[in-house]
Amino acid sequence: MHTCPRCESKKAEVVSKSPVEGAWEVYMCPVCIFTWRSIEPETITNPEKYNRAFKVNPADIPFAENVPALPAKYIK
């Protein structure tokens, strides 16, 4: 598990890997649906350096008014 830079959930997981071994990984947070690559700058990958203006409080997510629907293929 990885820590999400946006909501600081500890539930983010690897969803894709580079075809070149070890070049990069893509992570996704199931709490706030944020995705990022391992090769992004620390201002994206490090929760402590992520821009506070874009942080999300997981407790606020259920009350968000404009949350786009997930495509059916992502709903389990």
The other form holds:
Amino acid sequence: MHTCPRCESKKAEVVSKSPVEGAWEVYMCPVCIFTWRSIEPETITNPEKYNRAFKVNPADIPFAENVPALPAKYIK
Amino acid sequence: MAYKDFRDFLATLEKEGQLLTINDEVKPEPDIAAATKAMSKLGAETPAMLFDNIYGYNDAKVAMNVMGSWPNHALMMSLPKNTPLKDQFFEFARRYDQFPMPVQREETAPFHEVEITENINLFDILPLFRLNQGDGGFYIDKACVISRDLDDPEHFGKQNVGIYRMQVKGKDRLGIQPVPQHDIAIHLRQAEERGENLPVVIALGNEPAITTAAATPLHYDQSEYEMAGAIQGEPYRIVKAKDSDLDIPWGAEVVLEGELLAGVREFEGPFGEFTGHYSGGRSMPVIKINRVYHRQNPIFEHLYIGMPWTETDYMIGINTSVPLYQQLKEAFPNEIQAVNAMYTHGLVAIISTKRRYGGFAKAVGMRALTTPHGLGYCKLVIVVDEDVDPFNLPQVMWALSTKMHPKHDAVIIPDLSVLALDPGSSPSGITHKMVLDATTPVAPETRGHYSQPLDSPLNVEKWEQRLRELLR
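Which structure goes with the form predicted in complex with the partner chain, now that we have seen the form predicted alone?
Expanding to the full complex; the earlier chain stays at the top.
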């Protein structure tokens, strides 16, 4: 498990490893779906240095606008 | 002449000096996006780029900026690479009029070479990477997405081929942005009302005629494949999918078959968009991938999108302008000369027209607002005389400088529709629009002093043509 730099959940998992062994790994966060590569700059990989304007609060995710709108039968 | 497939087009670009291969090792981030953005800054005649030494990969190849310049756009139509922009516009309009060109069906395709149905992992199959720093992940943004009308599945023209941004959200999972104005949103709506998933095919790495047709605002029942044939001057080749009745571009490098999941919306984005702004995070539909095919050693074609101008603007410039031109000509066949709707996908459009009487140019401008594309774009329409080339911005600025009187010629219409991605719209999707009449007043509009326009020395046009040939 890895910490998501964007929403700071601790649930991110490895989704891919470099074909050349040991070069990098790709992680994905199941909470905010953020995806990153281990060798990206710290402004992407480090939760403390990730651009604050692009941080995601997991509590806000259920309120994101549906595009396109869902038909009424799917709205609980 | 048609290009057989994506590789055939790349070979032509190379032969014409319009492909730069980067053999030096690059990192997936930030190098590939940075190099592509930098290339866009070098002007309007830049080459495509092929990266073939990417850190961590053994034999991945990534093609960028493939149609990111006017020479490459000319070569897309098999024209000489130095064909002037306005000539490319009229040639595209001529071919647009050849629609529909019947398709050519094939039984097998090169992408059948490798097929994967078990343990699909898109992150392993494609050399994916981040484009812009605020992007929520790795995207696919230049692929053809194909779907059918579920209420009229036999109607070939209602099958849609469109280009939509897709976020890779899992090993076999994509998020997609079908905004309500897009044709695929109609198909998704049909599927969701039935409670069924919508079959889709995604084709990556195509020759450029279908990419161009897929990015052209055609009518709902017009086939992109039949338009691609018209653009390339030969029947377009397609092959059937295995899991559905969908038709696939024969020359694709990689094909993903799957289904749009009915009733599912999931957090997506942000993504740096063609408006030069990020889209923000929203909940959007999800595609589950069930089958992947690809050629041996596939080339991954990707598109950098960001602060204009980038490849997108070259790719959707002329094919946005021509439908607007044709639709305006339907209303005013003897007056409309040319349309340049190349700025931020036509949020700004420039129309060159003759005037029959005073006030006519304003009517032309307002007609543009009510075309299909105008409903979502054309926030500012500039109307110029027939002797002003709308593709020549210094000429357009001259017309605005000398012909437009702000008291008489600036018309603002409040609260019209616009695409929601327009960051200035408020609420999102609503904006005032403006027509600027920069044409010479004609009777009964007799204001100003326009009786002595400058002429040119004799034979300038002959010289222009001669010089162009000498410089070819």
